[in-house]
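Below, in structure tokens: the form predicted alone, a single chain.
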Amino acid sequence: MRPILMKGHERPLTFLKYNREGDLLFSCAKDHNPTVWFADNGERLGTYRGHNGAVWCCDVSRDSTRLITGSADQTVKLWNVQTGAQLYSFNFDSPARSVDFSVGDKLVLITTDPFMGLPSTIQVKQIARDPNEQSSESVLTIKGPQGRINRATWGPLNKTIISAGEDAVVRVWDTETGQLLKESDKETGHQKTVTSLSKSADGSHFLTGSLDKSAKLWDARTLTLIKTYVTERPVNACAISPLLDHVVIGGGQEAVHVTTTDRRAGKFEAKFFHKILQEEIGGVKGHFGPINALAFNPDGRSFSSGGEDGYVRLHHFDPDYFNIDPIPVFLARGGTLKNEDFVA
């Protein structure tokens, strides 16, 4: 499985997006400057010029016509995606960390961090389908929990917003009225900072990523602890194989506290884990710097991974990715099967 080094950003990556067809790859990065290549050989599209901060996170519509980003510049901003035009600009009064398309494109969920004195916050801003009758106005705010609230999606049917950050616990609020509905177990649920959150294919179940070098899996409804995931590093980014059993995990220790340019001595590798098993099932190396972002594309047969060195790295599986037998191995290592882990 020999990568495509894609080289179109000059700081650390921060957020990938494929889009529904999965044939573009949207990434941001500390450099300002969001990118957008075509997914299958790494050609570098274009970027979207307009930020004049870090560019935090990404989403684009599911016709493929719309990309929102969010930014350290206190700006969410709206673009086209064939022209690069800039459609609208949200201001803030502090950093903005997340958005997310609702399902329709109607809505976009937005979370700004605390600043100045400012809490963090969950707002909820209607799309208008003509960019000229765009209005600033939120029509749901939530003063967020302590902290910064690092990743916030839609729940099922948009009916809920799903957040987590800072403070480890991972909420679930009604987006009619901004009730807090539930909250994870501090017992069973993270006990550092969540900094990633990657939703299944069909939006039933959701990953976490957190300093606590764990990834966990929950129930998008009940927000159930479903699985657990540990390694050895803090994850950064993490994802969900829309086509098997596999989740992804990446991350790594801080560049600052490597004393060596070995790749191996960070842990700078994307571990893959069959979702039920919770067993390790392989890992691809080659990011100089830990993996800050990770994403599947739609189709399942490739990722992506977005390092602290600058790079996007392409991955295309070979076909015996596909062959993958994990239970042979989880077995031999005294692993037990269970009734409920082949219940879909």
Second form
Amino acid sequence: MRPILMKGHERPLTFLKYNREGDLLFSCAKDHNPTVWFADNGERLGTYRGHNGAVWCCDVSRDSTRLITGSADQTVKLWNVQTGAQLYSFNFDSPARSVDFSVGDKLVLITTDPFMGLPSTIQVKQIARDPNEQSSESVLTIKGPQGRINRATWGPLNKTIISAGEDAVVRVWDTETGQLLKESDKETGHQKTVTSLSKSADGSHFLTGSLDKSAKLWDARTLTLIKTYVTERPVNACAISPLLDHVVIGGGQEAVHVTTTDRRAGKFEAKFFHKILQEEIGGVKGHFGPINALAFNPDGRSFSSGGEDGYVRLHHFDPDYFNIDPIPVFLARGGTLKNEDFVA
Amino acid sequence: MAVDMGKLRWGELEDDAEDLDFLLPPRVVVGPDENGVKKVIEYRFDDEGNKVRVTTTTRVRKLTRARLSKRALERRSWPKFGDAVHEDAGARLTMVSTEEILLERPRAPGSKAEEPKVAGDPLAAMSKAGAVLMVCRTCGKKGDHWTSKCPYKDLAPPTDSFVDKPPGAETIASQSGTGKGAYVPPSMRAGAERSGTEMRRRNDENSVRVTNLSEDTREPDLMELFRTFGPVTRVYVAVDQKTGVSRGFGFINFVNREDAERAINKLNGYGYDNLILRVEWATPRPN
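Structure of the form predicted together with its partner chain, given the form predicted alone:
Let us now look at the entire complex, which starts with that chain.
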């Protein structure tokens, strides 16, 4: 495959997001302008101008009309996807780290960083249908976890909130009361900062990537650990294929060490694992910095990666990708197939 | 652009260019023609205020079959906004990689069997007797089974070295001798003294040029045609960069000179795809 290179950002990429139909790709970077691209040919459609700091995260509504971005300039902004016009700006007292629209797009989940003595928070805001009636009131505010909350997302049917961050613990909260419902086990869970969290297409399970060089697959309802994918680099980004039983993991050594080592030693590949067998099935090279963001197209036929090098690389899979059979390699490595893995 | 402004600061350039845009001829798009080559001719002012014509030639390739929804089709025609409105013609924000990136598959331990590790000329040994070469690297049994089919492979200690490229003649030199990490110059690697002379011979001397090929002939076709004469290390068909059409000639490298000679004798003047092939020794390029 010949990836499409998109060089619209001046600074490292932080986040990538496809819209529901998979025709638009939104990219966030440490420069101040989130950008939207056509996801098939990589042509730039527009930029959203208005932020005054690194943009950490974004989400797009299901009907692809609204974009929300969270930035280090202590604001979360709501945009018109088509025109790039800013519709509303939520102001905070600390940098916003992650944003996520609920199912139905009526609520938005925002996390803020610990800053100037303020603790990190998870906040829920209502999104008005008419931007003129938008209020900045928080419906719910959760405080508690120590350190930054890198990702927060909605659980099944918006009933729960799933959060993970610097304290390496994955937590599930009740949306109504804000009570802590479940916590991942310290022994089996992540050992270092959780950097990324990505839900499956149906929202039944999710994948977390951590600096402890592993990614873990969790059940979204029960928070049971299902699978662990071990790699040899810190994980900055992860994504679950909506089409095949694949997960993709990206990362690499920290940016400060990049200039002192060889490109190959940095392990800046996107690694594909078989979701069930936990077996590595391939790697896609190309970035010359750590991968910070990964996203699968909702059709599962292409994926994009964003790196510390400022490039977005859009990969349309070759036909043979869809015929990869991981089982021979798995067996040769001494794996045993378990029946329960293949029962739907 | 105004001259009396004295030194222009780069920050002002873009704004000024916008104001003067109406002076420029409109953008012309030619094509894409049947080869998918599209020409975009644009005019703009350069730093000194001169009018310059920028001709961008691109080849349009279809990458995936797109099934767009009605809404997505509507979004296709959305006007550009933000910084994308005044995009520089030469900015080239979106580029197709010139490098072919493959999904690199890891290998099962012990399945590196295709890689010949026999000392001396492995390919010569292959032509002598197939059975002797069939040595299992897992259990060390000769002539019974290939490594990948070894019944004892589960007992073997797993190796963690993956081969990046499919094994070919070139990988032998880079594989051997290198441990993990440290760079070893080619001259210090194991088998270096061999590769110097032998590789050259392979590349230059046993190379056969085929001309008057039909446009439809691809590398696999030539491979099929020439493989019958002996082991082939490389097949190459010259292809026009722009149009993707074969230019009508190609090269085949044989491992053995005798095989190449037989191929020339047999195939020179041979009718292939309603054309008469011309097969001859490829003269090495004068350096």
